[in-house]
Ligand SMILES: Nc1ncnc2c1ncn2[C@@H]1O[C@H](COP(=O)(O)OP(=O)(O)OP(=O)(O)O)[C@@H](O)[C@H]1O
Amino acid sequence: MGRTYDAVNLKLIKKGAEAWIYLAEWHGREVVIKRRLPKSYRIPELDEQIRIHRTIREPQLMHEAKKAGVPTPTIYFVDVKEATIIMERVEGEQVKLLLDLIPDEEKLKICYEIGMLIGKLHRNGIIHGDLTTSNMIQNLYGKIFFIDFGLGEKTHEVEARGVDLHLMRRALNSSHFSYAKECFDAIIKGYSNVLGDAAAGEVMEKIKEIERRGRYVTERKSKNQA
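Throw up the structure of that chain alone, the form predicted in complex with the ligand, no partners.
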């Protein structure tokens, strides 16, 4: 990688779709270094715009999420120009892997907890933008951390909340299809607990509407069409 900011013992742990993730030691701490690499498929102007934007937004939202009571890694350092973030390393297990390993009852408990955390985000106007079980880590004490806020935004709109939960359901359906439904129901229970039944019900209606939007239904017509 490019600059290492005095970090030592760098170990590349994941070449994600958009970022490379390193484990390292930094001033006596175990850290994760996340670097958004340029993508050669897109033109440099667009590439830079996207990487910079997300590098700024991710730590901001992680910080806000923490204030809202949702565990996130503490941000130690941000280099916008290099699209690099240094953050606390959360030691534990990815929820994606974890769900497959534990009994059903525990699955539901974790999902309920996830639902409460999503509820806390939304109540505070934070949209995660990429809710999947690979963006959640359970630490050694059983606390669930949310990561990867690069696609998030700040809004209280029902549409955005609906899309966020729709993505969660989509992720469960595609990666955990054998128990997706039960898990999503548990998430909604936790979510309602935090947001209240009325607000949660409104979001549920929205999800239904979003998922009904199918082929041609919302096709846009050109203005000069009769």
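Numbering follows the first chain given and starts at 1. Everything numeric here is computed off the predicted structure, so don't read it as measured data. Take the two forms, find the largest set of C-alpha atoms that superpose within 1.5 Å, and that set is the rigid core. What changes on going to the form predicted on its own:
Shown in the overlay between the two forms, fitted on the rigid core, is a CA shift at K208 smaller than 2 Å. With the core held fixed, P38 shows a CA shift of 2 Å or greater between the two forms. Superposition on the rigid core between the two forms places the CA atom of R161 less than 2 Å from its counterpart.
Switch over from the form predicted in complex with the ligand to the form predicted on its own, please.
Lone chain follows.
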């Protein structure tokens, strides 16, 4: 992994497209270490700029999310040059796995809470960029943490909000198809509770528009291949 930052017992747990993720011990704490590796397909100078920019931006967004009332892991250390972030390890269950294990009533309660948390992000101009149940953890005390803000951004644009929630709906349909609609409806209720019905309705219209655009592209591809 390169520099170890006095970390011990490193264990690679995920090789993502954006970064590699390790579990480790660091100064007596259990931590997660996230390192963005160089991409050989990019121009080296551009690649370095992208990795540095995302390494700086991600902790900033996580800090702002926390101030907005959305739990995120505590950042302990950032090495911009090495594109590495050391952060708190949140002990708990990934929501993606949790939803399959709990009763329907509990599912809807958690999804409503997720919707409120998304609403708090959007109200404060924070777009997560990769909203999936894989990037949410319920800790040992029942609090839901949002993780992986690597593709996030700052904007109040309805388009960006729509894309965020479209990704959430798509993730539910992919991983939790049998109860995806009920869960997404609960998310939108929680979201509306924070942003209001008018703002939530505007975002829902944008989601429909995004889905129509996606169907149009798919249909054009199918026609071209026929």
